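One chain is shown next in structure tokens, namely the form predicted alone.
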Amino acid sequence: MNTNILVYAERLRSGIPGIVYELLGKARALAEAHGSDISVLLPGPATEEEVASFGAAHRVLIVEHDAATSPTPEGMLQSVHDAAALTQPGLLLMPATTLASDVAALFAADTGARLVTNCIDFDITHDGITACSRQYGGKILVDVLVDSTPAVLCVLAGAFQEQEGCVTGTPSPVKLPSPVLPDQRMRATRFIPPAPGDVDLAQMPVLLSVGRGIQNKENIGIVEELASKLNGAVCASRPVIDQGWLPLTRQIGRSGLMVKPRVYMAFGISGAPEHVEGMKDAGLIIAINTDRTAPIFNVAHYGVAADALDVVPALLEALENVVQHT
């Protein structure tokens, strides 16, 4: 089986997103097991630091053209075709972003490659490439076997450890010729940033998550106050989102986001498997729940058997004392 891997390094305005390094980390593990050759396709001008940051790869294919700075699926498709023709990948890894997913679908349609979307895990086996795909908002997990190559996998952010792919090295830079793009049916005219006031939970080092134990929407305010003092953000389990106390963008778990913050504090969360799946890889998990038998304590590094509404004010008071004595 062809185990060569091509990783599409989607570039956003703020730089290269962490999901790219998650894919590189997984590719690196597969390469160690199967001797895979790893290439990275990087659109747009690339600095030496950016190329060096892909040390887990053998080479970085750099392509510069207008579509790289104002990307559209049609514009980036030709670059993926060029990179695939050069590297002959058995596995094409794409971030499950809006743009990359569109590019993946167009590439699969052009080449007849098998496409699996919303992947949260994958592997190379004797039978082919296996992937686990999260469907219907996380309600169903589908195990897929792709028995022919190339396979195209769109992988959700948070599926793997980002640091496993953050390896500095000296991959060979290869400059691809700028493709001649056909008349494109769409073009990017401007970038519309996300609505102010929301946060990218995947990038937050500290997350304070609330569950049913927070009792009502008004009590979330005190947790937000604690989060601001810890330079963190507030998120929630599904029951809180279903109540409309926080927006859907703050939901953690199988039907929400998968996060890996340095610290995850769970206030009044029981620890249903659907929620644990989205936060179990956090660096330090602290659970607060009145129920000593709550499943959340099975994944927590530290636990407090108490009411979250008693613990949060106590933590705020303790932080205030620290500030006053420093």
Given for the second form:
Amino acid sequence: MNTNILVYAERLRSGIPGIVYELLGKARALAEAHGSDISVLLPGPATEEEVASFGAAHRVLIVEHDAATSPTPEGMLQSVHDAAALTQPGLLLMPATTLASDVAALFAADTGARLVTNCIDFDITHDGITACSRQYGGKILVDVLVDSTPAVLCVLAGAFQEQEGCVTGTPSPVKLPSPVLPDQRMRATRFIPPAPGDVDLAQMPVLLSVGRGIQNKENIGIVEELASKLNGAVCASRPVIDQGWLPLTRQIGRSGLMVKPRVYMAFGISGAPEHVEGMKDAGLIIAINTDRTAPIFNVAHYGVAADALDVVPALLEALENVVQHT
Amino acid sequence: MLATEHAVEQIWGVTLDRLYDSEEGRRILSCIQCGTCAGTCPHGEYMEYPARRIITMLKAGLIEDVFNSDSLVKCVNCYACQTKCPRNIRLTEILLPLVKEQSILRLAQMPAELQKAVENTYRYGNPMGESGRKRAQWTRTSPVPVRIFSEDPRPADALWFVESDLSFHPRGQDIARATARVFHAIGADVAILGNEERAAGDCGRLSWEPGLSEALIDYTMSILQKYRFNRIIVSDPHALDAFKYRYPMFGFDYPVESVLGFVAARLDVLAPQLTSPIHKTATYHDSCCLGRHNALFDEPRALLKAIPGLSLVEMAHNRENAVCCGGGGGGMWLDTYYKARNMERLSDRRIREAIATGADVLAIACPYEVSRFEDAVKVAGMDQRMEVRDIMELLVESLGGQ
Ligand SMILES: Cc1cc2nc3c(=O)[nH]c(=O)nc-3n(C[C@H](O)[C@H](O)[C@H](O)COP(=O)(O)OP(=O)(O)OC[C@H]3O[C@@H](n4cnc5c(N)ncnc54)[C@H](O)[C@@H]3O)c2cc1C
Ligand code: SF4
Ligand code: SF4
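Give me the form predicted together with its partner chain now, not the form predicted alone.
The next block holds the full complex; its first chain is the one shown before.
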């Protein structure tokens, strides 16, 4: 069976979403088992750093789009056709985003390839490609066997571990022709950001999280001050939310939000498994707790056994000095 | 006894349109509309259609209205209505699951936390999403050796079904280790399935995923066949329910006991070893499955009374009248769904009753309760005053030594 893999790296405005690295991580595992060849299709312009971040792949196909052809599904469709012609994938992996799902459907319709949407898992087996798809708003899981290639899979974010795909390397860059669309039926005219509600914690690179150790609602004020200095936001453990000190949208954990910020600082949080479930994948975890035996230290990269109410003002002061010196 | 295919269909295959084909289903027609069910339901005040009204709507052919409300998503499967119904209608076992399944199907979106738990159970065999290969890891830190069947397949008197919370949750693991120590003290000959174990499938059913439960039941039945034992003893009361009421419909015929009942029956061996006194006051929270559903009211109290120094006080609602911790029927994964509807968390309500007794210890016997109540005492700001301990942990403390 053709086990070659083509991963579509969607680029939304700027930056590459985590799901692309999730797909690469899974692709890497499949390559190990089946010797698959891995290519990434990346809408340009691409920086060297971005290309290097696709170390899990053998090559990166870069396509320059002009403003008229990107990011429309029709524009991307042409590039996917070009990339598929070049790499002959047995497996085309797309993030299950609005745009990529359109591209996937158009590509499948054009080529007669089998398409499975909303996948949460997939594998290459003896009989073909198996995929598990989430249907009806998550109420039903369907196991699908695709016994012809290429299989086109739209995969939901969170299906795999992002770290597994974050390997730097030197994949060979290949330039693809820009799509030519004489009668573009669809055009992107402007970007409308979602209505401003509460801060989107999932997007914040720095999160300062408070637990019962913060003692009272008033003390959250200085943590907020620190957060604004660090371009971060304040979030909390469930008991803090339950007492009404912060809104429900700020709760981290199993019954709240799952977050993966670059830095997560936990002030006075004991590290109950229900809390840890929501933040354990953060890039850098720093825990501040008076109790040296608190379980939060088991997941923290750095730990400070101290009173949070001493540490926060000290950090504020230190930042003040940094600002003055620069 | 091997359940016949007919019997399986009778209950497992009951659908609402065939409800009156079975005797238990027809009993619904005898409802006298007394409203006891609605009045006793811990979430009754938040339900547009509590059990009594569901029956009216069903008779009037308006059941779709019930499905389209989310009333039954709020049912935590506590058996309070079924226990108190003067006409003995099996509400929690038959009618409510059918209605709940339809109500969840009609929700615009499955609550995210519940969906994740169900998917994890499907993919990994436990709602936490932990690797099945780590299931027996807790045994390495057990104070006494724990026999795993796959490593030592000799016949044992009992197969101990540990379940997911005791295998993976850190506080659950404390309870698992304590249970192993108690078994050791009474000289019980037990073995566990270790990494071969997967969730029994009760939570799947109670959160209305019958397909998932069936798959797990099939799996567990096939593993059980590999080993020789006389009985199954179960730590998790929800799994106990699965083995006692669901598995027999699939041809399962082993005697099943709760760990609590098993140990209580051997109190004559255990009691003389309980030499370290615990000078504290405890109050016991009756788990819905152990108490109302399986009538294990006296056994936990007998175990607690056997601990020297420990005095026992009762909460305002106890035994049949105990208030659910809110974890059953998928409630364990619906806290945020309920909170978004301004419903008070039942564990918070229950902990206030526990605190009002003045006890130092809240004794429990269900692994959901340890995390729910430990959290609830924190929310009440009473974690310095009251500790939450499983009965097995209290017994180990009284055994002394370690
Ligand atoms: C079904 C269920 C779902 C749950 N979901 C979630 C969830 O999504 N998110 C969540 O967070 N929790 C959740 N919980 C609750 C969880 O079990 C814990 O109760 C909670 O995370 C504890 O919050 P905490 O760490 O703030 O409080 P505590 O556990 O009380 O910890 C406070 C910590 O602060 C330290 N401390 C005290 N004073 C200071 C000081 N001056 N300086 C520094 N440290 C100090 C203490 O040593 C202690 O470790 C859930 C529970 C259940 C049962
Ligand atoms: S089982 Fe409990 S929660 Fe469900 S309807 Fe009956 S009383 Fe209410
Ligand atoms: S308690 Fe029983 S008899 Fe009374 S209303 Fe409810 S279902 Fe009917």
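Just so it is clear, the model here is predicted, and its values are computed rather than measured. If you superpose the two forms and keep the largest set of C-alpha atoms that fall within 1.5 Å, you have the rigid core. Numbering follows the first chain given and starts at 1.
Superposition on the rigid core between these two forms places the CA atom of Thr125 less than 2 Å from its counterpart. The Cα shift for Leu230 between these two forms, taken after rigid core superposition, is 2 angstroms or larger.
Ala151 shows a C-alpha shift below 2 Å between these two forms [criterion: core-superposed Cα displacement of 2 Å].
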